[in-house]
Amino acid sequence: MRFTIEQIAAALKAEAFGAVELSVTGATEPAEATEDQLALAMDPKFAEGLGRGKARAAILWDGADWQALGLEAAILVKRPRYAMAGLTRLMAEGPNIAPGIHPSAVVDPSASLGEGTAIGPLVVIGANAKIGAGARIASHVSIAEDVVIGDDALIHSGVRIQARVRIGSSFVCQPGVVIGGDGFSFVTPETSRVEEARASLGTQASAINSGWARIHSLGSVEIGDDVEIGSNSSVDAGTVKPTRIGNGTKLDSLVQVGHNVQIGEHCLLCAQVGVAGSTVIGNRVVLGGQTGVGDNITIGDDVVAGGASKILSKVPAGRVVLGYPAMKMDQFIAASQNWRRLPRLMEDVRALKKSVPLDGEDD
């Protein structure tokens, strides 16, 4: 496929000069470009490696001078990440997946499947299924019964889909997710040793558990629309009500939400997150890779967490977190740097009180 530069400028809601009915075949480095490329130099940086490669357009920093580049038609642009967006929306190829209902697909009559759909190979869909118009779901995937998913999905091969899960509109799901599995729900018929400890802070227990009861899940789960969840990550089905994904949140590789998790609108999850049961957490928020969550903790509107904070207690609204546990950004980095100079002070202290004869000291 070739895109002019005045169809790629459009799409990006940018300016575009020059030879603008130019056209390529897609993106690259500087560097790497062939005549048949768009160059993607951003930043002054990059602008050297345009030398190098062939490329006869670019996509340039704000303000580049692309004459003086040697380039026969450019794109300026104010913020590359925001240009990296609708470019590639452009671009992007979807997967191959055949319109209408694939042979091997077993779709239950009961089933109700949106205009436009296209259902690939070894597809499995339960009864009473409701997919929405324009559909693409990839080899075998499994839709169990009593699912709804709105318009305009995408749901990559080998996804699971569990009984009764609702799911809105635009919804994009990457390879191997499960949703709508059984929550980790076990309890004793007495108190267990891990109530205990967690009451005490781990100073006592003393019960021994005995063998586990189930809970079993009823709740299912909710989505909102313009959801995206991210290679086999899991969202647990709720005990009574549904688990929750409100709308234009994004779940990343590998993520586990637990069951009766409530989680807000237009969030990142980044990978290997875990959200354990019950826990709330609200609009905006951004935990970044391997953060953990614990059980019933409310994280407010906008906090953002750095990379693998282990959030143990509740997150006030706007707070920037990272740690194990998780505290104030800045508080933690100075407490990690302050570690290292542990051995030092300790050193000084032993010192000082060799020198001082200390008030009562007896012990």
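Can you swap the form predicted in complex with a further copy of the same chain for the form predicted on its own?
Below you will find a single chain and nothing else.
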């Protein structure tokens, strides 16, 4: 597929210069670009690569002298990473799913498919499921009974969506995701060691576990519009009320969302984030990779947690946190600097103990 410089500039809402009718087949790094490719040199440090490549056109930083760089055409952008979002959206082909229903797919007669859907090989769609218009569902996806999915969904191969899940429009789901599986909720007939330890803050744990009984998930999952979920992530069903994910929220790969969790709008949960059951997360929250969130706590709007943070208690709105346990970022940085000084401090203490006589000893 070919794109003119004018088309690309329009997609980026940026200004194009030179031979805007020139067309390219794709984009790459400046030094590797052929004559049919668009060079990505959106920072002056990448300009040197243009001379080693063969690109006739490039995306450049705002204010760049594109003619001095020997180009026939250029697009100038103010925010490179945002420009990449528009460029990749324009050029991404996505999975090749033929329109209509593949002969090997199994669609229950009571299921409803919107206009223009594309259902790939070996897809299974259960009773009374409703799939919106323009949905594209790749191979080996299973969608259970009474699921509702809005318009323009893109569901990659191997996804499992369990019964009664509700999903809004423009949903993107990467391979291997499971939505609506039972939550991890078990209980013992008598008070367990875990309950005792938690209640006593670890000072008492005399009980003996006598086997675990499952608390089944009667709720399901509700997902808003424009939500994306990364590969091999899992969103558990609620115990009674649904687990919820708000509009515009994005989950990276290998994210675990426990039962009854409520996530607000336009949040970002990066790789290997784990959110334990019944926690409430506000709007526009960002959790860095490997952040762990305890159960039954509240995280306010606009919180940012640095990578590998462990959030064990309530976080007020607007706070930036880091560490284990998570604390204000500036406090954690100061504390970590002090931790690194501990060996030297202990040496100083030992030296002082040697120099100061103990009680009862002569000078």
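Only a predicted model underlies this, so the values are computations on that prediction, with no experimental measurement involved. Under this definition, the rigid core comprises the largest set of C-alpha atoms superposing within 1.5 Å between the forms. Positions refer to the first chain, counted from 1.
Once both forms are fitted on their rigid core, the CA atom of L352 lies 2 Å or more apart between the two forms.
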